[in-house]
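Next up is one chain by itself, shown in structure tokens, the form predicted alone.
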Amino acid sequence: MKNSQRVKTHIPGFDELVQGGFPQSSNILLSGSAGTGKTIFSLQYLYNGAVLEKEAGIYFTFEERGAALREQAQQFGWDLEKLEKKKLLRIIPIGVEELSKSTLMDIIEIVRDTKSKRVVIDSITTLAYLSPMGFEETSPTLYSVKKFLYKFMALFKEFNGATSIFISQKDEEISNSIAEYLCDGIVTLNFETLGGDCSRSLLVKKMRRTKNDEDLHPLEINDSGVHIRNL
């Protein structure tokens, strides 16, 4: 396990929880409820890869506009447009009207063609509910949703060599049940409110090809991004 090549996130406090970084070419499920920091964590992963490792990255989003993501990143001093001009980063919004049977392979081909080393899919929860519409069934069943998501995750794992983050809503049973089975790692983000105070935390639930820390760690978001406090 120690000999596995690592992809450093360079997110303060995180890499030491997984023996130096994500195992190379792994697929990571990043699960959490709204406001836990999933988008920030993912943008920081891509930004750090581009700036510190010179690794190209892509953010595919079914939920956010590209401009909104760039604006959010700017709050932390991350100039995504500069990286886009250098072809170290791409943000690709995919609207509902653009989804088709070829969407799965289109995404994989884009990753291949750009030789991207880091990929974020935001989110598989949205994709699970939107993509089967109008494909094989006019009224998608639970089975068809699961079948589509399984196909997407399996194809991505088989044909793509990037180290990827799949964002998911924490309490979404359909997408998480498939993703947890197919993903190499699971990182969960939590948000709690106690007596008017808010707290966030992070747990590495599993990580194949490495030994992972199993403790719950406080997560903070400040003006430079996500920070994980080690106990």
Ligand SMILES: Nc1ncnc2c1ncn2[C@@H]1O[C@H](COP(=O)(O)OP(=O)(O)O)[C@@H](O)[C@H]1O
Contents of the next structure:
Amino acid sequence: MKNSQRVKTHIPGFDELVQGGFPQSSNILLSGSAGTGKTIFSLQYLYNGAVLEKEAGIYFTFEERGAALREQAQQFGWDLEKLEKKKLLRIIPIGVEELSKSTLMDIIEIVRDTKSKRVVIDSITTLAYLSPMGFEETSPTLYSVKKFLYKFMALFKEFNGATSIFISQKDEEISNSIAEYLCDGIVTLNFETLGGDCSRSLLVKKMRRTKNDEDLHPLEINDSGVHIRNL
Ligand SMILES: Nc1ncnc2c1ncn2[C@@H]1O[C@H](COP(=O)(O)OP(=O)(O)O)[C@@H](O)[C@H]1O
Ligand SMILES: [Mg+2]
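What would the structure be for the form predicted together with the ligand, rather than the form predicted alone?
In what comes next, the whole complex appears, and the chain from above leads the way.
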């Protein structure tokens, strides 16, 4: 597995931190509090994959309406609708009230049927906490959430060869430790305000089959999207 295939994000400054890209078919946890850039990073991963690699991508969101994502992308000059028409991109918003016991298998089937190579789940925190599937208890406990995530990620690996980003909200009750050992890679995004200036940063905490960079890197968002600065 040493020379595993890499899936390039083409996000400036990122791929060189992980020996050329995410390991193919890996599950990556992208964690950070609100406003750190998780959605933009993930959209950019799909957009670049579609435009530069002609790889089909799919974005499942439990957080936002599809229109909000398209508008967000438009700010960076990414025309998502054009890619959607070519079936190189799909945005699937799932309302919290629509979550059911079959959502997990539905997601896996959609990924398979559409032959999507790049997948984003925004976010597993919402999915795991609000999803009625797999819970014997009436309200989720830490144990049931963990069990749910384990099942989801294991099924994901088994049934498709996609390289997936699972977004997790750091400020939610679910701690990194729950999902960390279930993932092949962990990328954390941070946000700090120092004397009125805000600064974002990115850290690759773990990447299987990879000798990853271990430094904290400044992350900038401008009109062309996310950039990672290599110091
Ligand atoms: N065109 C832009 N230029 C600079 N910063 C931007 C731009 N668009 C959005 N942002 C910043 O990105 C943040 C949102 O990033 P997002 O990926 O939605 O965060 P998250 O998904 O982690 O909550 C906004 O709070 C804003 O500060
Ligand atoms: Mg977001």
